[in-house]
Structure formats: structure tokens, C-alpha cells
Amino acid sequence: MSEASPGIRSHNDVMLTDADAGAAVSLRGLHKTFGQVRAVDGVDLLIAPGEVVALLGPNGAGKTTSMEMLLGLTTPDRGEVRLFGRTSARATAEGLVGAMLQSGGFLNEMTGREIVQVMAAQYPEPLRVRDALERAGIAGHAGLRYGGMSGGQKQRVRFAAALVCDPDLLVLDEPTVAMDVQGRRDFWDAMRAYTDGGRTVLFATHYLAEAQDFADRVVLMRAGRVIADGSVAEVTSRVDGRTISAAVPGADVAKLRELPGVGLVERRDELVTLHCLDSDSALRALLSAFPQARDVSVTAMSLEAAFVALTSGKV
């Protein structure tokens, strides 16, 4: 060990550093395999108090078994875990973590009240139900029973037992499943109102638009292992290129490949999605191979655009 770079090394043979004990995050070298399954192959991501990062990839990726390696939810084969510098389990303890997980549950006769009754009890110094259950919009309905509440329901109320220990760090797995448009909406807007105060936020989710309208940092995994890093700006500028969107009626997806300035093809009944190393070539070809295609439109990579890029190990 260096001068440069003072350092603990933990039980797990893993070099911790300062900035790993000042990160509200620390995961390093984490790996886990479920029989011949390689779930997290090696994970490294250190993230600050006061930032939100959206966590993405494709099903499979890893995102959830490192998000429960973090909670101390599963035991990793090999890395470590430091949360605040803690231990997952002190600083949950400490009430400095709250989770809203897709596993697990609640009891169906319990209300949405007495759920997160149960919950601030696990704690030293928890919110008042009441303002829990308000900053979730839900107090309207935390009379019901969870088994008779709708998917968008149950989620705030999952939303408020993860919100009444006031924690430092929350972390979300696919948080705004279920609900409708303005049920996102308004959860987000709810969760901008928490990080105004500085709060760390780590999320997965599905809906691309969300990580870019919420997330200061974008991390993207595929096979376990972490593929990109960085704002939203950083993250689609590793993808050269634009997207072409057209209605092609006929189109043959094998004829689109071949077009030249072409990456990726997406085709969805007559709405063709060409993903483009070389857009103005792309575009001379489409028009010369396909004289019905209409509604053309040509647009700068978008996340999406550059997650499928990404995600499909073509580039």
C-alpha cells in the first residue's frame, strides 16, 4: 500500500479506502453466483451522500442482487458492503437505510397504517406515521387493508414504510411499478421534495425516462458486471450516432440491417427504429430502398436509444 492511497484491507481481502469510508455507498469487488449462474460479476460503485442514481439494465443484468448484496439482504461470495461506512446491518440499524423492494411483502389484513406503525417501531428516531404516510400519498387510504388496496396503493405504502425511519440513503427497486401516469408523477414529485435536503437516492427502474428526467448519474449493467458510469450525457456519448425513425410499411428487418451507417434495427408493426453509426448515409439508403417510407424523423441518441446499444454487447 502506497502513501498515496491510505487503505484498510477488510476480512474479504478487499482494499477499502477514505473515500470509500466517506460514501454513502461503497460496494467493491462483488460477486455472486446461484449454482451455474453468474448473477454479479464483480462490481465495483461508490456513490456520494446527496446523489441520485438510477441503476438500469436489462432483466438479468444483476441490478436486484446487488441491490439486496447492499442491504445485507443476501450475503455476497466475495466483496464488500459499506453504507455511510457501515456495515449494512448497523446502518440499517441506525435507520440511516430505507428500502422499497419488488420481494417481499406485507400481511394482507394489516392497513396501510398499521404497516408503517410496525415499521417506524424498528427504529430511534422515525417520522411520525402520519407525515410518512402523507409524504407517500397515501394517508387518504391508510385505513385499508393491504390485500384489498390497488398495485399503485401498495406501493406508497411500501413507499411510506421506507420513508419513516428518515433515512439518509433510499433505495428503490423498480419503485413506480403498477402505478398509472399520474401516480409516477406525483411520486416523483415526492422524492424530489426528499432530496431537496441532501438525501442519497439509488433506484432501478425500467422506465428509461425517469432515470433521465431524475438521475444526476446513470449506471448501466449487463451480465453482472458494470458496463457505464456517468451523467446521461456521458452514458448515450459512448453510443456514435443518431436515430432514424420512420413508418415503413413492408419493411424486411434483414434488408434494414444491411443498409449502410446501420448499428441496430427495432421494428414494431410499421415503425421501423434504426439506430445509426452514420445517419446521413443511413438515410439516403432507407429512402432509396424503401420509397414508402413516411413520417421520417431523424433525433440525437437518446438514453433508450443508447441502453439498447449498450445493453446488446454490439458496440
The other form holds:
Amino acid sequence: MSEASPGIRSHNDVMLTDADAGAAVSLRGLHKTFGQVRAVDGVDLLIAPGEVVALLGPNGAGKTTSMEMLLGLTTPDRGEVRLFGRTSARATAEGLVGAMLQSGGFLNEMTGREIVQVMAAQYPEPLRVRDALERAGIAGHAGLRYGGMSGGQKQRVRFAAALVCDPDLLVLDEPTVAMDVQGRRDFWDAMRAYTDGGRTVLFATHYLAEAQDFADRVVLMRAGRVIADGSVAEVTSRVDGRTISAAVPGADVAKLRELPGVGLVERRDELVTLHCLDSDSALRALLSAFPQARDVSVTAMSLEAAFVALTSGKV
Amino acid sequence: MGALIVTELKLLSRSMEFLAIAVLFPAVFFLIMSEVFGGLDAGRLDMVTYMMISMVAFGAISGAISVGQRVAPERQAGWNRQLRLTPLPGWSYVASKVVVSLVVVLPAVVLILAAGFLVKGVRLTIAQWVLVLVAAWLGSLPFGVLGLLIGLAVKSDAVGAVYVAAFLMLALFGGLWVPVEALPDFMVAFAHALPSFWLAEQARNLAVGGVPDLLGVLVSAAWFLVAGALVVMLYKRDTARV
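Could you please show the structure of the form predicted in complex with its partner chain, as a counterpart to the form predicted on its own just displayed?
Everything in the complex follows now, all chains and molecules, and the chain you saw is the first one.
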């Protein structure tokens, strides 16, 4: 997977000894605060060339902000970003990075083809516009005005626009949002064809199934931090899918969240529910930190339910 | 950059409303105004020629600013962020907008001059016609950039209002409606600091066989450069999710 097949252009031909410099993506100690909100609170992430990484997390987990800092659209308060050993600006200028952002968009008056043409014109060695449209599965509707397209068609145009620079790294923020089941399947087929060439992909999603089917590796984010990082099997094994419920007088949600093994915390008056990555550690820590806790119960839930709780619940 | 210019011109050519207002409207306005006020005395120039040049300035300014302020809906759509993901440098983005504003301004100005010649019987030498055209055309440069500045600096729901206010102030204080000679002294001094005044003044100088005023060139260039620098800065820093 990490070897570029013959004939595929690779920009990553600079020999670098430093592990960070050799990585496709290297994020070190990223922090970003918007007003009172710590959107990203210390994110470290190394992605090797050829890896396909899913970024999972609820809304507000810091996925989008992390991606925007990675792409150089947002300046981190602290921390460092390197893409293929370069600054994001440099990597972008060399056409190494293609991205599909939620906040990015196109003019309604332009046709799909015109959009991809304009994008292609900005890069040193783009794909042919027709090829990009075909790979994204929108060639048949490329003459439509963007404003008149369905949500799924728009997403494909955006995908074609991200692909047209023939990037070594693709960054996709919820690429299949607004697509139906068939559209989603087609999208991931197109993506698979693309990554078979050894390209690196980082995508954010709400869907565990997409991460399971498509990613080599899953990075789980919550409240601006990475709370789990590994292969799909490793991460799912770390989520034990148990929930601890207890009455905790004077419970402090922030403190509860800091307990080892705790993923997500919900509270209603005294009653708290802890969705756990490791319920054994969490229970020990809960009882020693909050000796006044009572009516404690531990219940199991399905893996899917646990992921839903961890990744799409309110924080 | 070439692709951006071509695309934008293509989009503009599909918008009849835009073309009507930016290109046609100033010429129509000139014909009506000169009919109403044409008999008055305007000093070194006859009134119709004076008004023709004022309307040329008016058309050049409104055309250039209206191209620039289109950046507001583009930002709203996320187009700027999309461009920022490409290698396109900030100055190149600004330059493409300025070129588009020049392309839009040219027919608007030519149309007014043609109306002056054909309908109102204004007579200048060929050299004077060309010089007036060039002065108006180049004089419109700061306004394309000012329009961009408004589009980038102001929240999109307020852009329309700020654009109209800026345009009216530049026209009024630049002496496009009321001759500068009729304004009180402190306003005359103020007018000399505005690119709108100089756009019309240079064209008037050239229309009577004079030469361009160096101070005017400097004032217009300063507006262009300062606004341009601010636009490049804002384009780069424009990362807020809109």
C-alpha cells in the first residue's frame, strides 16, 4: 500500500532522515482556541505515506479545525504542521495536497466542468479535467450548473476538484455527507481506485462503518483531543462498550471526563452516565475520586452503540 | 490567473442584470442628465463635455467597484477558501479581479464617450478622445481594488450598504455631481485626496489639451497600492468560517 506503483507520479522523493519529515502528515502539539472554546487541545498525529486514516468524532471534537490547520487555512496557536516534510503552504504550492472541505464551496453559476477547469489551471501538473470528472463519477453531469445539482452531485464535483491536482495527500471532511447509499458506495469505490496508487488519505466521518470498511487506521477525537488511535481492530478492542451509571453528589463533569478509561460523560442532576473505553479502570478511578458515589451499575452495550455514544453524542 | 479571469468574465457575460447596470446605465444616465443641465455654464469646458467626463468617471467607478464587491457572495459560497487550497498566490487573485474590472469598465466608458459624440455632438480631437478614455480607464484601477477591500472586509449582509455609501461619498466629495469649484475650501482640499476627483480632473485636463497632474497620479497610485496591500493581507487572513 505504501509503495507507489510504477508510472504514478510521486512528489515524495526527497530523502529525509527525521521520522516527521518522512511522514505524509506530521502534527505536533497543535492547539487552537476560538474565544473561550478550546477547539483543538494538543493534537499529535503522524501519518505515513500510503496510509488511509479515518478521523472519527462528534461535532465539535476538533476534526475540522485540525484539518484546517493541517491545510494552512487556520494558524495554530501553538504546535507545528508538516506535510511531506514541508510547510502546508509549500506542499500546497507543489500540488501535493487536494482537499474537500465542508466550508469550501463553488459558485452556483458555474458548471461542474468549469469548476474543475479553474481548479486544474492553478496547479503545475494537473490531471486532465475529463479524467478527474470521470474518476469522481460526475462526467455525465459536468455540464450542469453547480447551483442546480443535487447534494450528491455537488459532493462529486468537489471530489473531482480535490482530485484534479493529482495529489499525494487527500484531505476530506465528511465527504459522503448528503449522499445516498448508492452514492456513498460509488464514492468509496472511486476512492479505493485512487488509494491503490499508494496515495495518502485523511478523512473525517461520522460513520463507523465507513471507517471500518475503508480506513487502515482510525483516530478517535473528542473535545479537541485524540482519545484513541490505531487500526480499526485495535480501536474497537479498546472500546469495551460498557457504561457506568451512578449517583454522584457534587459531580464535576470536567473532572469525570479526566478519569482514566472514560470516554463520554452525561449528567442529569446527580445521575451520571460514563461511556467507557475501559470500564474497569474507570470504575476504580470513579470510586476513589468520588467516594460519595452510590447506586453504581455497569452495563454492556453493543460496539456500534458504544461508538455512537463516543463519537456522535453530545460532549 | 488567466483561467480565473476567463471564468469570471464568462460568468459576468451570463448576467444581463450586471451588464445592464455596470455598462449601460452610466451612458443612459449621462444622456438624461445632459438633457436637463446641458445649458449651464461650466467654466473652461462646456457643460455637456463637463458632464460627459463626470459620467465617465461615475461609470468607471461604479463598474470597477461592482466587480470588486462581487467577492462578498464568493466568500459566502466558500469559493475563496477553495482557492486558498490551491497554489494561487494572493496577489494573483487580486490581479485577476483588477483585470476583470478593467475589462468591464472599458465598454462602459466607451459607450458614454460614443453617446457624447453621436448624440450630444461633443467634439474633441482624436488624441483628446483617446487620452480621456485612457485616463478614465487607468483612473478606475483604485476602485476595483476598493471594491475588493469592501467585499473582503465587511460582513456579507452589510456589503451592499457599505458599497453604496462608499460609492456615493467618493462621487459626491470627488465633485462628480457638484463641480468642485462650487464646494467650500475645506472640501476642495478633501477632494484633492480622493481618486474619484482625480479620475475626472485628469480627464478634464486632457480634454482641454492639458497634461496629467502629477499629484493626481500619485494620489491614485497611493490608493491603489494601499488598498491592494490590504486586500492581499485580508485574502490571506480570511479564514473565518463564513
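Think of the rigid core as the biggest set of C-alphas that the two forms share within 1.5 Å after superposition. Numbering follows the first chain given and starts at 1. As the structure is a prediction and not an experimental result, all values here were calculated from the model.
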| query | finding |
| --- | --- |
| Threshold 2 Å Cα movement between these two forms for Ala39, core superposed | no |
